[in-house]
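Here's a solo chain for you in structure tokens, the form predicted on its own.
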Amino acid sequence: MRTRLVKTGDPLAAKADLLVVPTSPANPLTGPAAALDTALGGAVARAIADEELGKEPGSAVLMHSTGGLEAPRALVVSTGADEPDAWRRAGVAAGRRASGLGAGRVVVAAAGASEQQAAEIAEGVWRGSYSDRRFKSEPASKRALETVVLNGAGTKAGLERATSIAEAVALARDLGNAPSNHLTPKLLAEQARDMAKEIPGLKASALGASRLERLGAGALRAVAQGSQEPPRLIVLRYEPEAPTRPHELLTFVGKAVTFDTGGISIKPSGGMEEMKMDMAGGAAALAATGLVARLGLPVRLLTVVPATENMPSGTAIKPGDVITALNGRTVEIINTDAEGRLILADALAYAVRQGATRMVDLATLTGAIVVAIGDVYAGLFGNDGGWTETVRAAGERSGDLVWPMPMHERYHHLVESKVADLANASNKRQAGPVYAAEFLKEFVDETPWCHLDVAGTAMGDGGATGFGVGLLLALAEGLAEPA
């Protein structure tokens, strides 16, 4: 990825695949749009009374150039309101266009945008144009996008900030487009202990089978147990030279279940491939973790990811088994596809252990959350409300939104098992995504925790969205100002 920043220049006389241009539709005609209408004989002001441009964040209008400029296409993008991802939305609809368009250097005309407008709208092209082909047999084109944001208040850290967390994004994407022949447990282990090579002051290891047997984590080996490929408990620390917050120590903890057949309580046939993006909090998580650890935040950081398939097999968990779980909690399994809270419950458990003093994970963990709050928000459920809020606030900064979800010790019924500690499960058709972090909390003990349900947000589309990374990132931004 390639971004820079020109403080001079005509815009209409800037050479380019395609001439991005934001206008706000409260004044839609000024600055670099007014200035393309007039080149353009009034084509913009024909869109905008034509009601072709919307005034939503990402609604364009592509055009082409009748001699006026420089570029042979310009994309006029409203940044709708005045909310705080509307410039980074903008920007991921011009990269989208970019990349339809085979756009090798794209000009945003930036001018009179604040400083975070143009790292924002930076951001957002680099995340539109994103593309999966590692597994076309045509090759990609080798034309590299560069973005250059023009007369912008931008500094060049702040585009190479905006560039890291597209990069970081990028890669919570591949992970989770990842098939799951080519990214099973043992090689996610492998891709963190590869990127913790490359950073200072982050180290990986990943805890095999006979580990996980001494340590009696018992629920992810129950989940592991129906397939041939070994689980994994990814654990990444980053330590910097001078933390702001010594005592602190920031906790993301991420489901990654590289490939969801539901087990013995197997899913329905159709749409099940996209089971293999049932690790997205995983990726969300260790991509957040690397981009913190390259941005050289000073917040110390635990990282925990179970890893595992969950198979149907004649070894595999059935329902009505009884296991018990690293911090002793004996559980009933009523549905082995209920698996994600079994092996997050071992994560969290173990990063208790460690000494979490603020945790949050990351699980597309239940259909129901889905059908409560759509695609536009993750639930968030907490367990202390001020980090609760906190997560929320974060969510709103990085335009990952989450929406607070009720917890109540009057759920807990539902998670109450008639053999065991706990079941995994409810019979009951109701309030899923609650009784599911309810099970959650079980192993948390006192820590402030949040859990985020990204069932709705992490995968769009048939693909993977990288949900959560900017959130992660901007807890960790948070946290490393002085308190």
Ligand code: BES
The other form holds:
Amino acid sequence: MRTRLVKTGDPLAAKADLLVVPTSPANPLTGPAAALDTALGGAVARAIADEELGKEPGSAVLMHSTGGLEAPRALVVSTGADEPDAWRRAGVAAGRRASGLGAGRVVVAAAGASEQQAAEIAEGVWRGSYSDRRFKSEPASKRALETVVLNGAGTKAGLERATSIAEAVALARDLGNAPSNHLTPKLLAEQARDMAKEIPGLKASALGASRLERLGAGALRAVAQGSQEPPRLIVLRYEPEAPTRPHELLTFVGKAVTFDTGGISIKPSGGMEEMKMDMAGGAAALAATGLVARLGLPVRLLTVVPATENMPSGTAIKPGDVITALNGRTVEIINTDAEGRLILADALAYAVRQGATRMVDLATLTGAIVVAIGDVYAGLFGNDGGWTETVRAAGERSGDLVWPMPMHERYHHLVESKVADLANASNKRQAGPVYAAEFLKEFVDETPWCHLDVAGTAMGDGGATGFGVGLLLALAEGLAEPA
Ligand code: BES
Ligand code: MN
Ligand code: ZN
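Next up, the form predicted in complex with the named molecule, please; the one we just looked at was the form predicted on its own.
Once more the chain from above appears, this time first in line as the rest of the complex follows.
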């Protein structure tokens, strides 16, 4: 991804395959949009008058040059009213159109935009241009986006950050979209190791079967025991030279079930292929860790990603089995399809042992969160009001929206078992996402912790979204500031 900054120069004279012209519905014919309108003989004004250009961010009208501009086409794109991430969404729409048109070079006429808006639209253009052709044997018929030029606004640093975010989001999406036969727990661990090799201050390791046995990671091992593929507990550590808060250890934990069949409590076959994305939380945690390290944020970071398949077989765990998690708590398996909370239990307990001072986990954990709040917000749970609010606000800043869900002592009875300390599921059809959060809470001790149930936001019909990368970066940036 190549992004350049051009502070001055007439955007209408810029060489581009597509000129992107943002416009605000409140005041549509100002700045570059007004210049474009003049160059095209009033075409922009007509598109607005005829309501072809909507007011919502990302609504866009494509116009062909009649000679008044250097580029063959211009895309007028609405930046909406005052929504916090409207410019990013406008950029995403423009990036999608650019890919559809095979535009290799896009110039954004951003004069009048704030630094942040300029960075957001550039980030959006890259994010919108994402496509996954790794498993197509035919080369793409359209040229891929190669260069984004930001004309008339923005800073170099802002643009570098924007491009790095887009790259990290693309990595998370590539990992999420990778089929399970191309991304096993072992291969995911290798990806983490390769990433760490390239980035100063970042170290990766992966604990395999024998280390996990010695650790007593009985919950991760139990989920993995039905599969031919051995599990990995992927651990990344980023130690900057001069952390702003030397006593803080920010910790990301991400569920990485590289394929979730449900195990013996097997899922219905319709749509099961989507369960290759059941590692989207882990993918976001890994990609965000690389991003934080690449940007060199002065924040100490620990990332723990439990990776496994969940398979039915003669060696698989069975309902009624009792296992012992890393922190010594025993768990009765009621439903082998509630595997995410099991592997996160060990990962969270491990992170606490490693000295985590603030944790956030991301997991495609329950179908019920999708039923409850769909694909706009992820569910946010936590054991510490201040930290939960910090995470919510980071979501708002980044565009990765998260909505607070309840936790309460009076839900605790749900996770009780007759035979063990805890049960991993119940047949009461009550508060599924809350149940999962109450279960996880048993493994974090007193450490401030948040859980994001991203089942609705991280995977969709269009594949993996990269949800969470931006939120985690925003969190780290917050902790990079002095307390
Ligand atoms: N990975 C699934 C959750 C999921 C479902 C993610 C749909 C994305 C889309 C998770 O492991 C799961 O199977 N959860 C069960 C929990 C239940 C058995 C308590 C569920 O939601 O049905
Ligand atoms: Mn499951
Ligand atoms: Zn799962």
